[in-house]
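The chain below stands alone, shown as structure tokens; this is the form predicted on its own.
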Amino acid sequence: MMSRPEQLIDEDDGFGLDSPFGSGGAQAKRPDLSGSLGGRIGDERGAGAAAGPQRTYTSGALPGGHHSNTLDEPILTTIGRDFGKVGRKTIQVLYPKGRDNALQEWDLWGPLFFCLSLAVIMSFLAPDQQASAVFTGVFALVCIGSCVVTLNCKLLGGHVSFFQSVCTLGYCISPMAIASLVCLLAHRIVVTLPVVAVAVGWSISASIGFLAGAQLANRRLLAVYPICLFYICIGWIIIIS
């Protein structure tokens, strides 16, 4: 007579060696564990991307809303381009009928290229010992006040976008450029005052007509009055150099 340890050792052998599940008493096949793990997981991933969409830009379909690819273009020829953005949208601030909204596609290079020819000019207006602190005080007063002047139209509610008050106010700066170039070469009051009336008339209604989307139906004398002051402001300096 067996022992009973030895039987459950017989037991458990022939429970693990046939499968009650097998056809014809084949023993049971047990998964193959070889291979490197990592070489799956990157199999499976070469495979998840081999069958995942691949997206592919044309032309005419690029991101961000461009119409060409301009990564492999010559350097002069970005420059043309760009050169030709900033005369189109000063030429719409110059003569404002028949807006197209060009200034919706808002640029930082219009409006710095103005205000260092108005702070240029003025410099040279200014006496000898103070050209430096002239060109800097203008600098920065075209810089601020429109900071300012945008900061107040958005905390009245205005639905306008900060760089693209910024680039509007600065691109208006223009008529005020051209007559402080007036200045430099006519310096009588005779000459000065005029043209600097009209500048500021000139900025300020195209400034106003701009950014007349900002929606401020009860506010719109609020926001008025600071875009008035900062270019009188800016008159009133031309003037007195």
The other form holds:
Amino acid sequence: MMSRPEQLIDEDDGFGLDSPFGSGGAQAKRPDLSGSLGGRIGDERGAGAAAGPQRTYTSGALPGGHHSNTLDEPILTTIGRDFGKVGRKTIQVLYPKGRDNALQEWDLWGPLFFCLSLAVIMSFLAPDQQASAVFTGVFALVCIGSCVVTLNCKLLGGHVSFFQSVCTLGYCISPMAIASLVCLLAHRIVVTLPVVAVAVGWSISASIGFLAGAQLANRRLLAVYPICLFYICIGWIIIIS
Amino acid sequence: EAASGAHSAWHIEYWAQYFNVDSRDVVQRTYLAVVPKDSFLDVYNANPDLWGTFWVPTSVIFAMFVTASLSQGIAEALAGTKRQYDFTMLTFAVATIYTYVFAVGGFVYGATKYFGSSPGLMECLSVYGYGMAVWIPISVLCVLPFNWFRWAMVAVGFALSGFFIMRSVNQIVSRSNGRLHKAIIPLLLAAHVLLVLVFKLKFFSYS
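Write the structure block of the form predicted together with the partner chain for the protein whose form predicted on its own appears above.
Entire complex below, previous chain first.
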């Protein structure tokens, strides 16, 4: 195991992968995430797994103010950042207090995750010979439904970006996914009915809140109605399971 | 037809012209389809819209799926058997209703155009799309588990929607003077009977 003293300049930086550093970039103290999968491409001395110290660069330390070089960071940091974004957006949907605006930049990881988990849970709840039909049906319903509802809103003249709206509708599925999990654990109608009703109301109000910025004058009902239809349909499928 | 501007059918702006309706207009058109007193096509052709043509059949699909699974659940709860739901009913409803609206509507357009009337594709589809609206209240009423009542309700639905569709198609067909294409009206009537029978036997039949 090599021991690296606190060196500011690493002579091995010469493979062209992190060119912004040139010859004199100051680097922050490297946190030592032992046991992680960190390492650099082309680092011939650190070829053993988790052998070397990890390096992260802060943008303030780089000449010219470049963005931090995310190619060299540990994979856990990269994945953690994406999970953090997804988590922040989900919390924004579930607890929309304050103008957090986490939903301004869209991504489709969160919607895919919630759609998949909903479809998987629904196929568990379905009768055995219909399990795959239910999975396909729910997945298709969520995907195609959110695209169609978004398209409807755009065609009515609303000022929404297509992917941002699909992203929001997908994140608003998260209360339904939680409700279906509850229904999986407790099979009694007295539990499922109020839980699903609350989840449907939550999803609808969250997505209507997003739609408030779309500027539809006399056509709000025409845009809101398909959203309600979409979520009530999913909620009904959960209830009858 | 409304001017389409400089956009081709591949741009979203082209289709946006068919969504230029307010909530009030849609409610009025749906009402004219369910209670066929005044002429639907006169109101519709002033400002053709696709919103109702798509979302009314979609709502019918949803309403029939909900009420059918509800009555199935009630029937099984009363009989004491274990509750199993049939997801394929939803896919069946989707296939049936969309096929009926778009295939038969498209057939009306094609046939009347072939025989010399000047139909609009949007108005032909809208007649069938909005004409489905009566099935939403009918399907809610058919939750009640009395078979004779369900047959009565289905007959009322058949009468109302059939009358609306036939009168609108007649209006389109009468734009030219040929007699030959009046032969398509019995065909459409037969298709409508078939649809109504499928509804009754598949969706409104749990006792």
